[in-house]
Structures are given as C-alpha cells and as structure tokens.
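Just one chain follows, in the form predicted alone, and it is written as structure tokens.
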Amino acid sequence: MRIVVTGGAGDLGSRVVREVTARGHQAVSASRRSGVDLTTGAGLDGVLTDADAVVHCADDTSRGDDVTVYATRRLADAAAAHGTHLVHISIVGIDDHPLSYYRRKLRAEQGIAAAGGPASVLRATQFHSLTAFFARSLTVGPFAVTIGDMALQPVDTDFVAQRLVDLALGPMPTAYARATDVAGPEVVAITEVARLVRTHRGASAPRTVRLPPVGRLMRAVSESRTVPAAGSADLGGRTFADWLAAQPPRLSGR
C-alpha cells in the first residue's frame, strides 16, 4: 500500500513512516521541502493520487487555525476528492475542554467530519515528552506547581504511531468515523512527574504549591479532564517512568 504522512519529518510523523517501512509498505513524506503545502493547498492532488491512505500528523500550534484547522479542512476536501482515506490525530477530551488549542482541534474535527470522505480521528492522551515538558514548566526551583489535582495519562508516541498505521492499513471506513481512543497504562499526577524528572537529573524532590483552579481553564485542568474515563480507552506502550529512564539526564524540548 502507499501510505502519504502529511508531517513526515515530525516526531510522530517520521514514526508513522518508520512503521509503514517496516510493515513492507511505501511511505511517502509529505511536507513543503517535499512540494506539498497544506496551507494553500500546492502539491496536494499530485502526492494523493494512487495512494492507499494519507496519515495527517502535521500542525504548527504556533500559526493560530491555519495549520491546524484550516489546512486540515484543505487535506480532508482533497483526501475525499480522490476517495482516499484520511486518519488524523488528535486529543482525547477536547469536547469540552476551554484551551484555545484543543478548541482548534475539535474544529478540525468537525471540518474532517463535513468533507464528507473516509476517515478514521484517532484521540491519543499527552505524549510522555509534552508531559515532561508540562512537568519542567510548572517547577521553579525546588517547587512543584500543581492546580487542584491535576493528572494526566501520558501515552509513548510509538504506541500512537502503530495504531494510526493500523487504522491507515486496515479497512477503509466509508465515512468519518472515531477510532477507540488511545492512552498509556497509568494515570500520573503531575507533581509525581515534575518528582520523577527532577529525580532522573539527580535533583532532589521538590516541595508542591497547590494553586486552587480559578477560572473555566483552570478547572478543567485541575478536573484532568484529558484522562479518558475507565475503560473508554485501549491502553498501552511505555510508562512514564519507563520512557524517562531511556532519556538524557536533561530533558529539551517537547
């Protein structure tokens, strides 16, 4: 099968390829140095044709709706056009969820639904990399900043990137449809997580400050709205803990 990654260079996106590559399978890396431009639609037509599925990994949360919202509407138009199969990621728990990014995601959504075209929204929960980062940003030195009780259930990205390959190998459905949600195996308070990276640094535990949730987005972080409920959700891949002990002692980036 030819299997179009829209994102392809990305941390997730170069996983999809590597999966498609080892199930015997061609990938097909679709980014601007490639000739393809999701936002005004340039090299679309030319990279869909004779492909099997295109897995959307790209965005730039940077770019307000443009990447994420727009140009993924521009992809599920063209991806429905040519009868090809569309599987996206995206957030677990963004209905009702006030952050501006996943109100963007959730449009997505809705744009890929409106299309009209065979596709196949995967929700995953936090990569373990963001996680670390949430962890990193809410320290201050020897502190730990937690809202209320916030949790999260950070999931491996290879895990995720094997089961957008599934969905992108598997049966086409004949509309939008969602894909069962995806999340690692333990839910992980961020003051355990800002604990543990500390730990892996040779740093000592930090002291926690609880922050009391004001306000709609504080509540809903501090509610860990972004943990699927039991049983919603197929669980696997790495622990936290896990994932952290196969990285440097300082952690970058996201």
Ligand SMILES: NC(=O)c1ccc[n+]([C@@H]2O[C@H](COP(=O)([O-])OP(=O)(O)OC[C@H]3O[C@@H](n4cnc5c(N)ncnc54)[C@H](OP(=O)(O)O)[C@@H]3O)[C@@H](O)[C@H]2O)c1
The other form holds:
Amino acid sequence: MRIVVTGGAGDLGSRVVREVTARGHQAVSASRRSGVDLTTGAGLDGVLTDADAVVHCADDTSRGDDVTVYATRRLADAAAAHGTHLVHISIVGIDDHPLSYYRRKLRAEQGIAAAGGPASVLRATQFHSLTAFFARSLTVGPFAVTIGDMALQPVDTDFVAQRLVDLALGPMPTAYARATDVAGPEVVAITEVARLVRTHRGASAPRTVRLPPVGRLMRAVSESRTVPAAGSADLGGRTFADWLAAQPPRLSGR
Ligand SMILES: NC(=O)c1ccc[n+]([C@@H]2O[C@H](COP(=O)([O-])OP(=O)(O)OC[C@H]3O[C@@H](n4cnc5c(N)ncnc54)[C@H](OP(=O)(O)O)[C@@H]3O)[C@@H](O)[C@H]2O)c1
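Write the structure block of the form predicted in complex with the ligand for the protein whose form predicted alone appears above.
Next comes the full complex, this chain leading.
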C-alpha cells in the first residue's frame, strides 16, 4: 500500500514512516521540506493521488489555528475528495479541557468529521519525551513543582506510531470513526517523573512544592484529565522509566 505521512520528518511522523516501510509498504513523507504545505495546499493534491491512506502527523503549535485546525481541515477535505482514508493523531482527554492547544485539537477532530470522508482518529496520551519536558519545566533547582496531585499516563511514541500504521493498513471505515485511545502502561505523578529525570542525570531527588489549583486550567491539570478512564484505552509500549533509561543523561527538546 502507498501511505502518505504528513510531517513525516517529525518526531511521530518519522516513526510512522519507519514502521510503514518495515511492514513492507511504501511511505511517502509530505511536509514543507518535501514540497507539501498544508497551510496553502501546495503539493497536496499531487501527493494524495494514488494514496491508500494518509497519516496526519504534521502540526505546528506555534502557529495557533493555522496548522492544527485549518490545515487539518484542508487535508480532510482533500482526502475526502480523493476518497482516501485519513488517519489522524489526537490527544486523550480534550473534550473538556481549557488548554488552548487541546481546544484546537478538538476543533481539528470536528473539522475532520465535518469533511465527511473516511477517517480514523486515534487519541494518545502525552509522549514520554513531552512528559520529561513538562517535568524539566516544572523543576527549579532542587524543587519540583506540582499542581495538586498532577499525574500523566505517558506513552512511548513508537507504540503510538504502530497503532497509527495498524489503522492505515487496516480496513477503511465508511465515515468518521474514533479508534480506541492509546496510553502507556502506568499512571505516573509528575513529581515522580521529575524525580526520575533528575536522578537520571545524577542529581539528587527534588523536593516537592505543591501549588493549589487556582483557575480552570490549573484545576484541569490537577485533576489529570488527560489520564484515560480505567479500561477505556489500549495500554502498551515501554514505561516512562524504561524509556528514560535508554536516553542520554542530559535530555533536550520536547
Ligand atoms: N507530543 C505529544 O505528547 C503528543 C501526544 C498526543 C498527540 N500528539 C500529536 O502528534 C502530532 C505530531 O507531533 P510531533 O511532536 O511529532 O510533531 P513535530 O515533531 O513538531 O513534527 C511536525 C511536522 O509537521 C510538519 N509541518 C509543520 N507545518 C507544516 C505545514 N504547514 N505543512 C506541512 N507540514 C508541516 C513539519 O515538517 P516541515 O518543517 O518539513 O514542514 C514537522 O516535521 C501532533 O498532531 C500532536 O498533537 C503529540
């Protein structure tokens, strides 16, 4: 099969490209560096011609609605016009979350549904790399900040890529369909993530500073709304600790 991967050079997209190829199918990366710009539509029709599915991993969180919402809708309309199966990556727990990026991701899903073509939407929890970034951002010197009992159920990006490829190579739905959410094997408090990350680079365990949840956003974070309800998600991939053990002592990026 011929599988187009938007954002195929990005963190998730590159893993999807690898997985498609490893399973003996053709992966075609589509992003600005390969001449496809989803915000203008340049190159889009050409790359979708003869595609069996398109896995949408392109995004740019720095551009507000432009890529997350509008470019996704543009892609969904184009995929629907071509009769191509659109496989979209979204985030667990965005139905009632005040974080602006999560609201955009919800509008992206709604745009895909409105486009009316065959689409599979997979919601995943935070990737291990992003979870480590959160913990580093919340660690100041020897202190790790938590909001209430903030916890996550982080997931291995490779596991998410495998599920996206399962969907892309699987049967095409007749319309918009939500796949079963995916998450990592365990729930971890952000203070435990901070401890693991700091001790991973040889520093002492941080002391916890607990902030009370003030306002809608902090309340949502403290309620760990991105952790899937028990039994509602497929769990798999490496634990955060196992993933961390394979990383260099000093983490960088997201
Ligand atoms: N990180 C997490 O914890 C997490 C959890 C759940 C879901 N997700 C979802 O996973 C997806 C991928 O995240 P990621 O971290 O892998 O992203 P990433 O590494 O930042 O890669 C995004 C890619 O999008 C491409 N891109 C940006 N603007 C574009 C445009 N206008 N047209 C075409 N391509 C464009 C970029 O390639 P060029 O520069 O070549 O255009 C880039 O390689 C996102 O939708 C995110 O919401 C992430």
